[in-house]
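Just the one chain here, laid out as structure tokens, in the form predicted alone.
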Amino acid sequence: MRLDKLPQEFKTALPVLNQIQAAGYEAYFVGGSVRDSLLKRPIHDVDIATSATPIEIKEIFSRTVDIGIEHGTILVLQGDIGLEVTTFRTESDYQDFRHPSEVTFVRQLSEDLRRRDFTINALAMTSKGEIIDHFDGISDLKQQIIRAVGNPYERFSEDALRILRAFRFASVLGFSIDLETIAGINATKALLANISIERIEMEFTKLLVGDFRQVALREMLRLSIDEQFPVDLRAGLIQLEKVSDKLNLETAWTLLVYFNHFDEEMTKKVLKIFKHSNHFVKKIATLLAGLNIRLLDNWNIDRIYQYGLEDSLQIESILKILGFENNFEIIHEIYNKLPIYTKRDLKINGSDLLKLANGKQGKWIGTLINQIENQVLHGELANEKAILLDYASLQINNKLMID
């Protein structure tokens, strides 16, 4: 099989591949980029596999970075791009069900492809667009099947993360996992306990936002793969499997913690266990709190001001997914009439108050700013500096704010 037209991503990488070949070595495009080009999906990282050893690659190119030289991977820098170039290799017994105890460099492409996870990823492509397929990956692409390369039990025993990768590909591509591969997953699923939560989170994240999430979650739940997670999410996953809407990651996790009946504290704890960033943890906790409030009452000025336009609309979108009556118009209507959008929009600040109080500091400054903020928000004070200074001066002179 041969591609009629080489995608631009490969054309950009061709100079590196051609230079390796010009030095007398074999070199091919491999893996996910080849798969996605055949599926006419967006191509992300273009990787090159070669018969040249890492030392030989470093001799060919003047600008390289040793990003994984012990496993045969060198980052080759050309212009403003960087390409991962990996030596053909075989792998010995896996010491932790994830990493090989020893990597052996080989000169045959077929040996390198044999160690890969699924047939649809065990594809290589020449500079001319000719596809090299030793394991019927093209046939599986056409039949939309996820099949382990060789013996499924061996593949998953080598690297248990491949179990979650199978469901991630099912979610993203909409493919079915073949029966022998399912049997291999079922026989080795307990090995997922050996995989770091960072790696689990990476695959789980992609699974949650896949277009075919429902089918993947259904099969994953059937095999009780979720029992290997460090937190019990099953109740939420069962409910999330019923949601047909396309989800972004924030919405997916908000729904998941909501379905699990987690409070804000538990939500933060669970997200931290899954090694999410502080920003993401805060975002989900905010969306969950806003959702719970919105379920009890409609939007008003204070809530729109508190959550802002983006979060308010996202909360309303989640409400819609849950099947509740929603009103996006009222959010825009209230937001567009707000006199200020944040405290920073006030025409007065703490420094102004300090001057009025002859430099006397204290908690009263924050209290008075909050009071002014609330009155401006509700139209009781105009957001004009002279008016706000007069109001603040009155409070200070009457010693209503200062102890």
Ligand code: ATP
The other form holds:
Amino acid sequence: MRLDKLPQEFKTALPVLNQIQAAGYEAYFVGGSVRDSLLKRPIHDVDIATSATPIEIKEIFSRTVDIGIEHGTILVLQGDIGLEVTTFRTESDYQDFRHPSEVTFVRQLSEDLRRRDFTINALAMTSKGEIIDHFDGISDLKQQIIRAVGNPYERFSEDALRILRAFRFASVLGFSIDLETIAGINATKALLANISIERIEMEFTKLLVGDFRQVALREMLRLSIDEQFPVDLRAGLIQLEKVSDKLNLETAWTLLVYFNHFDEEMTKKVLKIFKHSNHFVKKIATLLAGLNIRLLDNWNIDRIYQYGLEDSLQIESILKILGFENNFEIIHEIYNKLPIYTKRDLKINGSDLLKLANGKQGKWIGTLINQIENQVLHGELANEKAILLDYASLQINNKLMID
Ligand code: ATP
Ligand code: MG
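What would the structure be for the form predicted in complex with the ligand, rather than the form predicted alone?
Okay, now the whole complex, with that chain kicking things off.
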């Protein structure tokens, strides 16, 4: 690749490469960034591989962070960007199939490239833009093939996560998996059951949002890879495989739990097993609940108020993907006319009520606020402080509220 044509991400990182070389070590761009720039795809993160050990890297640069020193990775800070610099290494033993049990630093680039998963991921690039390709990765890039580096059976036995990574790259890039690689996957797939769910989730997430999810899922299901998942998602995956729309992660998971007929409780349980964040779990449970309600009935003021604009639109878009009649305008129409969007928009609050009741605390405060909220929402009370105070004192004086 011509140096002046290099994507900006590499140009920014070039001084780091040059500085390592000036100190007498080798350094290269490696992995995904090289692959993606050759494919003219946007680059995520630029990774650098070097013959220098982590300690040697820390001697070269004044600002570094030890982000994975035991794996040989140091973050080098340059201005406001950080670059991951990793020492050439081999992974000698994958005893528990979870973590490389031992990382050995080596001085040869070729050793480092050999331990990478697929030929398209085993490319390196020099500071001059020359590509180093020991495993015919460029040819596989051109033919759009995902091929294990070396003996597929051994490579998947070393680290079974690579099985899922093959489908992840198939989904993201639209490449097909080489036949021998498929055979290796088929022979080792049971080992995927030993892989930590955190690592599985990271790859599965990328697979779900890939542009070529359908083909990747089809192949994955054909080989029954999903049988190794900690939860049986097969029924849902079979349905999801038929969906052609591009999906974001939230939509993909909502569809997956919906297709599996999981209820809210089961949905939460499954997402937790997949180690999703509480925020994500809540979001999917909300979208699923909203979807189920919407399938029975149309939007109304209460539902739009409850779900808010963003979730309502997202629920409607899922409905559309499912092929049901949908109407986005009605959501905007109702939303734009809402007198309040949250409780906080009410011109009266709990402490106002407390004052009216001369400080008498109790559950009645929440109950009355909810009642006022509902009436304001439906236009039965105007959201004006004087009006709401009047209404509240009436309720209090009539002892309707205070027990
Ligand atoms: P992305 O653009 O999604 O980040 P990537 O190719 O950079 O794709 P990463 O998971 O970030 O993928 O890994 C970076 C590189 O490290 C890969 O390109 C590959 O060379 C190597 N690699 C990552 N995971 C493995 C693995 N389990 N076995 C072998 N090599 C791996
Ligand atoms: Mg990466």
